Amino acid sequence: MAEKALVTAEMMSQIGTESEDMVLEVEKSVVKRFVEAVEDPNPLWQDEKYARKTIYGGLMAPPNLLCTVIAGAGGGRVRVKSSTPRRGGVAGGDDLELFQPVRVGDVITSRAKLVDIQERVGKDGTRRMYTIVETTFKNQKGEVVATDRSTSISW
């Protein structure tokens, strides 16, 4: 018996759906906890004296803080609504593109958009759904500092 399709017309109609804005103030304590958790020793994120002497003139945020902290808070994401049950899922990867540095003290607003849903059959015959979401991150000046293209895989 053939497996029922995972991707439905109802799901495809959601392409283009955007999330609410999520706002994150890049506080020193957030950066500190993040770099400790990922064991990143870069003094640009942690040592104010060092950071002031660089071309940036102050403490910076690690680039991956944007998609990690915002995603971890559950914001800035678009979830596909479906009546089709799924048995499992994994993260399929992120493609983070950086345009401007993010500084401690910046206020970052993110907005995610569902850009594609694809269904593929794996080598084992299992149907898999690939959901692609693009998130744009802007600073308090309205400048795009980064974009993230995130893939989720479910079955």
Contents of the next structure:
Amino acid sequence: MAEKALVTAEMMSQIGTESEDMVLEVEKSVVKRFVEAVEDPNPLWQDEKYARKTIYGGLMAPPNLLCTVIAGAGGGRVRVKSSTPRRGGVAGGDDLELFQPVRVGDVITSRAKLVDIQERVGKDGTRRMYTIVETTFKNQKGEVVATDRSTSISW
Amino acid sequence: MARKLFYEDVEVGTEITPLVKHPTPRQFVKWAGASGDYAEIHYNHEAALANGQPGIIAQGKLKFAWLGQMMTDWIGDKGILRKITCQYRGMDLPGDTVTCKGEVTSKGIKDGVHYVECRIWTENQRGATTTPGTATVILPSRG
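With the form predicted on its own in hand, show me what the form predicted in complex with its partner chain looks like.
Let's see the whole complex now, leading with the same chain.
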């Protein structure tokens, strides 16, 4: 074990840290930009006349929208502070749970929490740091609409 | 989209209707703008190489959204996507053909709710599974 560990005590002490709240209004334009990038033509997201006739009675947000737009905007995000900068990183995975449908017009407040940091050695012998952040999304009624457990990998 | 999928229509092994995507640099830039995630490895070739990638690569969450689209297309407006997970295992590059696929792994009724569990993934034209995951959906029942 000559190589020094990637994850330090300084990093581990940050587990449990929470982000500031971030507020996102699920406006039509936010949904439009999202579904245009995905290339998802489902009329439930954009066609008001169609959406009105569904069980929802109006336009809905695609399930993946919150964990994307909120995380990307830098809000609801916690970063591990470290005195040694990372050389690279990639996204590891996402676990998204959906408890309530999200409607266009909803106001969503999210908060992220650093829940775990792990160090693993890959097949090639490289040490990698796995950072797990859980984000909770609440609507304007205070109901938890979704949670996302996101893993990022850095080295 | 008006098509309805019922709990009784699926069995273990039932295939989810595949969704084919042809990622382009333009799409990665649109995604960066829509998501607010401006990580440069997805649109700047030099930055991608410096990060150890073969070139610019599709954003993980974009592939996650494609899997989400496959699921919401398949279940229709009366189905509910309850949970979706994936792991970003392999890279997908512009020019690749990325196909979202899936199959039913189990089904069951709990507290009167009709659940269906699925295995989902993306694969490219090289046959590599780049984004394996799972999905749980709630479907209406014919009763």
